[in-house]
Every structure is written in C-alpha cells, then in structure tokens.
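Here's a solo chain for you in structure tokens, the form predicted alone.
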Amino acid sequence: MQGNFSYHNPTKLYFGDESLNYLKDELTHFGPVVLLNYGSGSVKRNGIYDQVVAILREAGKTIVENPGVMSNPTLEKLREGVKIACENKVDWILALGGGSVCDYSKAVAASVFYDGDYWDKFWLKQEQPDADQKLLPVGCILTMAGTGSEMNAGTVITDAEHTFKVGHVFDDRLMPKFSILNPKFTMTVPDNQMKAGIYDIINHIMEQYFSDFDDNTSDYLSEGLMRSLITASRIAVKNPQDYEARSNIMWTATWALNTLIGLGKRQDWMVHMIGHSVGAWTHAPHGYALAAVSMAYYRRAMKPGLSKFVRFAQNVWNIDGNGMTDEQIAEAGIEALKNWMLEIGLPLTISEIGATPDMIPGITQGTICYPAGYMNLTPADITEILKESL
C-alpha cells in the first residue's frame, strides 16, 4: 500500500431480512421529532412504510413526513426539504427509500443550520461545514441497492434550472449513524432500478481501481468485490426473486463505497462526471447514465492505464492471454465487460436513455473536469467522448 491515510467509518449496519426488527433499538439514540423522506409512495404500495411508521408511533416519536424526494434530487427539493425540517423542529432524520433519498437525507442535515447559501458553499464550493455547525444526525433504511450512501457521506443535487447536477463527499459527521439493509426490501423496486443500481456498483468499484497505485490489498478487494457482483447480478436479472443473489449485490454496494476499497488509491471519477451531467439533460436513472458513456471512456483510458487493464481483463473476467499481446487481452477485457452489460440489459449509449446531438455542448459545460486516473481530460475530450457514446 503506497498511499498515506486514516479510516474511520461509524456507520452502524443491521443487515438481512430480520433487520427492521433493530430499528426501535435505534431509536432510543434519537429526539422525539424525526423527519420522514421517501419517495413517490412505493413504500406505502408493497407495506414497508407502514411497517415503520409503526414502529415509530410505538416508540412515541413525532413523524413529519416529507415525501416525493426523485431519482435525481433537485435543488427545490432540497430547500423544500430544508424548510420543513426548520419549521417542525426536527431532532433527526430517517431515509426510507434508495440510494437518492438518503443522499437527499444526508443534504438537508448539512444545511438545516447553515446560516447562508449551503448549496453555494456544500455544493458550487465544496466546502465542509464548520467544525462548530450543528448537523442532523441521519439514519437510512434502504430499499435498493447501488449508490452505496447507506454507509457514505455522499449527496448528489441536481439544479434542474441550469440542468447541473453535482455531487459532494462531506467529512464522516454526515454518515449515517445506523443503516438497516433488508435485501427483501430491494425486491420491491421494478427490474430496471435493478440493472441501474447494479452498474452503478461495479462503476464505482472501477472508478476506484483504475488507478496507477496498483498491485495494493485495495485492488485485491476490489476485484473480489466485482466477480461476486457479475455472479449475482446473472443470477438476479433471471430470477429478481433469488434472495441470496440479492443480498450479495445489496451487500457488495455498501462495500463498493463506504470507502474501504479507495484506500491509498489515486481515483478516477470521470465517468460519474460526464454520467452526472447526462443524467441532469435525460433525467434517466443514475447507473444507465453511468452505463452509457463507459465504453466509450474506458477504452480511451486503456491505452494510458494498459497493465491495470490487462490485470482487470485476467482478474475479473478470466480472460486467457496465451498468444495474445496486452492491447489485446486488456481489449477482451472491455470487451467482456460490454458483453455482460448487454446480457443484463443495460444501455450502452446515451442515445438509448434520451440525448440527442444538440445536447452535446451542454452536457460537456455541466461535466466537472479534474486530473484522475490516467488521463487530464478537457471539455474538447469530453466532447469527443460523448459523440462516440450516442
């Protein structure tokens, strides 16, 4: 391990289909008066809402609800969310929901007691909050794998009125404090929320790995981390209902990003760069944006980065280089990764999730550009990037 660091995760989970049982244990940590985000109501549809609501009325708690948190979590919503939290004197939040509910969750904790313009300084700036501000602790009950933020400080925003989507990892004050992952829980979400959460985990497993720090335990982890989730993930598009392959992606998205596997690793986030910015013009779910510009990006990066992209072609997908030289067994490598894209039916271009020509210009301006992985890429880069991606 060559990088320098320090670990520290205090995110408590509970995991496995008896999970929802901790929660009132969990709550006697918490004020009386918690806010409740979660979606366009599909908790309330399959019965898990009411499960813990009741759990909540039981142990005396004051529920304010704040439903219709999107896919992609906008700034009015933030603000919206923010508004509410203030005027009900919130002591916590609880997340009940995917990925972007608790990344929403985890915002509007950071900027409730902000005295200023929190999406400049969080968000445009990337600043952290002060070490005096006061934060509202977050607790996440997860309904679909893949974002990861169950055990992260991440949040995504998106500010729909300049179609700019960006992200920012706050410092460990913003974990969540107790995540409950049920797998039977993701279950509940339609097949292709499935697919998308489960490119979004192996995309950010890669953009952890694709790194010039190599041959480390991280990297070892990292694609063991991935094998398991191509084995599960063909096991779980053919039958949703497998509860073992289900808990295995829940459990390899939580571990994809809860920052273990970046240890001591240069990382390379562009595809989840260019994927914000697509998925802020198309509105389409966050892993299919991801999806359909990685070809696109990893075979570009390959040159540069060539000896990791033979170790991922060998590692991962098993790829035999007898005869071959290693342009060509880190190409089967990229090509084996299409071909297992394709089989679960992702995307692999931004013209099949909604972008068009026209778009290119401004989906390039909203693409945050900075210097990762291999490459130092510029708006000109990006530019040719997604026209080889429609």
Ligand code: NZQ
Given for the second form:
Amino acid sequence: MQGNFSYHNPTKLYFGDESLNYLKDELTHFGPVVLLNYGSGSVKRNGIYDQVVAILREAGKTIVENPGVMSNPTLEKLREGVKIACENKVDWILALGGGSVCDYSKAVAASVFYDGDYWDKFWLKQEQPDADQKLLPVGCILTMAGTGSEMNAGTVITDAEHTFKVGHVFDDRLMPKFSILNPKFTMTVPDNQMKAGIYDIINHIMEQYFSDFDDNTSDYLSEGLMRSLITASRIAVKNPQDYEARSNIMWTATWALNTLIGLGKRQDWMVHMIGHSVGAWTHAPHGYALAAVSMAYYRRAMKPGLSKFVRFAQNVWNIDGNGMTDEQIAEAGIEALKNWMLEIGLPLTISEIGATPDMIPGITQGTICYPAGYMNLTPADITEILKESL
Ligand code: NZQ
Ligand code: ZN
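Rather than the form predicted alone that you just supplied, could I have the structure of the form predicted in complex with the named molecule?
Next comes the full complex, and the chain you just saw is listed first.
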C-alpha cells in the first residue's frame, strides 16, 4: 500500500429499520432552531416528514422549513437557503431527503457565515472555509441510497444560468454530525432513481478502484462492495420491496464514498467530471449521466490500465480467463459490466437521456479535465468520448 494518509470520519451513523428512534437522543446535542431542508414533496407523501416533525416538536425544537430542494440543487436555491438560515438565525440544519438535500444542507451550512462570495470561494476556487469561520452543524435523514453524501463532505451544486455543475469536497468540519439510514425509507424511491443510485454507487467505487497498480487493501474492500452491490441490485430490480437487498444497497452506498476505499489511492473521477457536465445539460438523474458515458470511457481506460481491468474482470465478474489473453479478459469484464447495466435497465448512451450532438461542445467545455486514473484527457478526448457515447 503506497502513500501517506490520515483517516478521520466524524459522522455518527444509525442504521436499520428502527434507526429513526435515535433522532430524539441526537437532538439533545443541537440548538433550539432547526432549518429543515427537504425536496419536492416525496417525504410528505410517504409519511417520513410527519414522523420527523413529530419528533422535532416533541423535543421542543422550532422548525424553519425550507422545502423545494430540487434534484441536482441549484445555486439560486442555495442563495435562498442561506437567506432563510440567516434571517431565522438557525442553530443547525436537518437534511431530510436524498443526496441532493444532504449536499445542499452542507452547502448552506458552509455559506451562511461567509461574508464574501461563497460560490466563488468554495465552488469556483475550491477553497476551504477559513479556520475561524463559523459553520452550522448538519444532520441527515437519508431517503435514497446512492451518493454517500450522508457520510462525506461533498456538495455538488449546479449554476443553472451557466449550465455548469460543480462539486466541492469540504474538509471534515462539514461532514454530517449524524446520519440516520433506514432502508425502509428508500422503498418509495421511483424505479429510475433507484437504478440511478445503484449505478452511482458502483461508479464511486470504480472511480477509486481504477487508479494505481499497487497491491492495496482499499482495492480488496472495493471488490467486496461491488460484489455485494451487484448481488443486491439484481434482487432489488426484481423486487424493490426486498428489505435485505435495499439495506445492502444503502450500506454499500455509504461505504462507497465515505473516503475509506480511496485511502492510499490517486483515484480517477473523470466519469463524474463528464457526467456532471452531461447532467447540467440534460437534467438526467446523476447516476444515469454517469452510466451513459461509462462504456466509452472505460474502453479507453482499459489499455493503459490493463492489469487492473483484468483483476476487475476476474475478482468482480468471475471471468475465468482460462486460455484468454489479458486483453480478452479485460474486455470480458467490461462486457459483463455492460450486460449487468442492461439487465438492471440503465442507459448506455447519452442520447437515451436527452443529449443531442449540438450539446457536445458545451458539455465538453463544462467538463473539468485533469490527469486522473490511467489517463490524462484533453478536451478533444472528452469530445471523442461524448461522440462515442451518443
Ligand atoms: O425531491 P424529492 O421529493 O426529495 O424526491 C427525490 C428526487 O426527485 C426522490 N426521492 C428521494 N428519496 C425518495 C424519493 N422519492 C420517493 N421516496 C423516497 N424515499 O428521488 C429524486 C432524486 O433524489 P436526489 O436526492 O436528487 O438523488 P441522489 O441521492 O442521487 O442525489 C443526487 C445529487 O447528489 C450529487 C449529484 O451530483 C446530485 O446533485 N452527488 C453528491 C455526491 C457527494 N456528496 O459526495 C457525490 C455524487 O457523485 C453526486 O455527484
Ligand atoms: Zn456520483
């Protein structure tokens, strides 16, 4: 295992179908005024909102509501949340929703007490809050599995005016103080969002796995997580109400992106860079945008990353490889990934999610490029990948 690193993840997790019971105890650690962020209404329809509000009220909290946090939250909505938080002098933030609401809550928490232009400082310049800047604490009640936002400091925000989607990973001061993960809460997630979440999870793992060639414990963990996800996804698409499968998906999502499996790894993240730009142009679910560019991307990465793709084929997809060349084994692994994506109903092209050839220059321009994984792509390469993904 190469590299030097430190590891600290301060998020306390409560997992399982009784995990909401722990909210009451958690509330004793936070102030009286809570900003309750949630999305476009699913939590009201499925009853989770009522359960949470009852617990908050019983604990005597003053609830400041901020509904309407959209999927792929926008800068405009961020500004609105910051204003609400300031005006109501909230003590902390409770995110009730999927990755979008969790990301958004951390973004508001980072921005409320910053006097300057927070968009410019945190997202465009990628700076961290100063050591003496006050930050609001955030807690999450997660309703959808996918992003890992419940146990990381990532915040992805879309500047809709400029069709630009960009993430910022804050330092661990912005990690949720606690997250409640009840797999039953994910049972009402629409079919397409469940599948998008599943692809997001495997892609988070792949983004970390497909870098470096050293023997690293992180890669063994990644392979185990991918195997668990593949098994659970096959069950969940057939029977979305299967608790065991949904609980494994939810737990895998958290471990896929809570920084553990990236330790000692250079990591890649170019599928995400391209996918974010595709998402900004198409408004597709995040995981769909990733799936749609993955085939072209990984076929290109296979050559410079050959031995790792061989390992992926053998350890994740059980490709025997007897009598095959390394290239054939690696290719069979990518083919297995593709077949699984088809089996569970994921898009394989950007046309399927509404991208058109005339968008390609804009998507290319919005893609942040850097040396990553096994490749050092230029904007011209991104254009090629997008054309191959049409
Ligand atoms: O708006 P509501 O009513 O909440 O409905 C949501 C939304 O329409 C719905 N949903 C969520 N839980 C539900 C439910 N519907 C019924 N029952 C439930 N229990 O599902 C839709 C999608 O939700 P969203 O939160 O947008 O999805 P996801 O969790 O995939 O989050 C996507 C956002 O996270 C960012 C993405 O870029 C995107 O903006 N990411 C954050 C990351 C991080 N923090 O590290 C990393 C990821 O790579 C990703 O970029
Ligand atoms: Zn993702």
